[in-house]
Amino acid sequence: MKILVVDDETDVRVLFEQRFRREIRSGLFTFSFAYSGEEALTYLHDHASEVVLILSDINMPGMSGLELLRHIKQAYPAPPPTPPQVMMITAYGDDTSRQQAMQLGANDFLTKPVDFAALKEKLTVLASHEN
């Protein structure tokens, strides 16, 4: 299952690669990383059919995660082809951001610091539905 992680903080790459080391080695998950909303859209333009899930930070300079979500939902409407699922991640667990993300079509909403055990469980369930 190919997952695109979008976050302006570059250290998330190391964090995800450490926390999902076994799943990456076994081939269960493949991660790609974009460090801005604009970079994520460019990546999706070239790899849209491969990406099953997008994990995006909400608060980023330039294009916010919510703006990215809006672009994704407009560019990749419901089937066919199956649009990628989008989980939003934020350091601010406020109801306004959550409601806005869900109204824009987010599939899930996570707060930082990310509970990697819970995230791993959600991704494993999603991966089992892909196969």
Given for the second form:
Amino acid sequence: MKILVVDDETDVRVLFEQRFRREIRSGLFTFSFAYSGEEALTYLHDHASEVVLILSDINMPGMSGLELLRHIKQAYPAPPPTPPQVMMITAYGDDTSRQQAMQLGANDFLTKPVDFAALKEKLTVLASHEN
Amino acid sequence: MNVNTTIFFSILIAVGLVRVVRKFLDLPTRLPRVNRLLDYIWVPGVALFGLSSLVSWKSDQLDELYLLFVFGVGIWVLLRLRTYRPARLLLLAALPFVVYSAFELALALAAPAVLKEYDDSFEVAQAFTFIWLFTFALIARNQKNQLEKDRLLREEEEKAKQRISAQNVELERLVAERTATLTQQAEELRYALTELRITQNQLIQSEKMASLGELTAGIAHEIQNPLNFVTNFSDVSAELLTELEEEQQKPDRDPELEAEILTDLKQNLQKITHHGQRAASIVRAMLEHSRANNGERQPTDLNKLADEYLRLAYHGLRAKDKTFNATITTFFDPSLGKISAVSQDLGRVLLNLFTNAFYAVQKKQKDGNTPGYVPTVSVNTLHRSSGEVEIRVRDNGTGIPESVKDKIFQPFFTTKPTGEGTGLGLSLSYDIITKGHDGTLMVETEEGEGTEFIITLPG
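Hand over the structure of the form predicted in complex with its partner chain; the form predicted alone is what we had up.
Every component of the complex follows; first up is the chain already shown.
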């Protein structure tokens, strides 16, 4: 299952790769990383049907996570092809952001610091559905 | 009729003469005692008459004798008053007449024949003395009037002098009064000035604190991120260690995997240190920002300072308004090097300019009059060939109307709603750049298009 992580913090890559080292090694998940909303859109354009899940930070310079979410939802108006799931991650776990994210069609809303155990569980469930 | 009774006419003349002379010479004030004595001028006349009656002495000259006495008294009075110039003149006027009268009387008594013989001559002489008398009496009168006039004039002058000196005294009193008031006012003003200086310092400090308040959310965000990394990398390192231990227990150990885990562990520890330092540097920046100014210049990396405060300002605003987002472009000239500056002061200036820029683009976005508007704030640094260092903070926000452009550096001028701005940000920034760093702070703006602040510092 291909997952695109969008965050302006570059160390997120190292972190994800270590947190999910077993899953990556076993081939359960494949991670790609983008460091801005714009970069994520470019990546999605090139790898349209591969990405199953997008994990995006909200607070980024330039295009914010919410804008990215809107773009993604506009690009995939209705299935087929199956639109990717989008999970938003933010340091500001307030209700307005959550509601906004949900309104824009986010599939889930996580707050930083990310609870990796819970995330892993969610991803595993998604992966089993995928297969 | 008794010849001697003619003396009574003489007495009347004498009394009249006394009155005239008295008035003319102002005797009651000049010679009070003599004046009183003159009341009795008639006494010798009456006495003479009584005496002549007693001795049955009849003479045509009795009245003349008395008049001569009166004249003598007159001369005596005038002599006593000789210091008074009209009196002297009067003396001069009367003297020939009196001397002549005395001479004629003596002649009439001693040799009446001679008198008769030279009657014409005597009459001429008498007439001459009369003319002399009246002429000089007139001159004396004129002189007296003149003197009187002079006296009045002097009195007038004296009065004027007194008036002036009275006015002087009054003026001096007023001046003293005014001086006292002014001194008091100066004292009050000095006190007010001291109070104002204290207040100004307090305001500067509270402006710092206010901007720190704006920063809090940004700081929290900026600290939260590295802290999350610290936690995550620690956690994941613990997992890695467990995996490593498990691997070591296995009979068929994979040395490649173990090496990989060890490399990761080492890398994680570096990440933990890095993010720990990142958090620490933010805390340090915050402390520096709030600390009272010690004004010491230190070699400062402007690129790093600008980057730090740009993030703080951005996240500060983001924390307040979650919907807000802006494109930030930066170009940090790598040849900038370090310049001597009070970093916390420059930080405040930058923070202020960034906050303003974000405020302007946010406002334009909220107004919603520009379709497809992308709020953009750009920060550029440049090492000019002239050696100066330039920082440009540009936004494509609301811009500054021409009418207020001249006022933006004035203290307490703000366009923000009450409670949102102290109006000190730009004025303090201006002082910090111009007075504190010998630089310039300029603004280029177009209403509705955007604003650019340009800081120039000597390299």
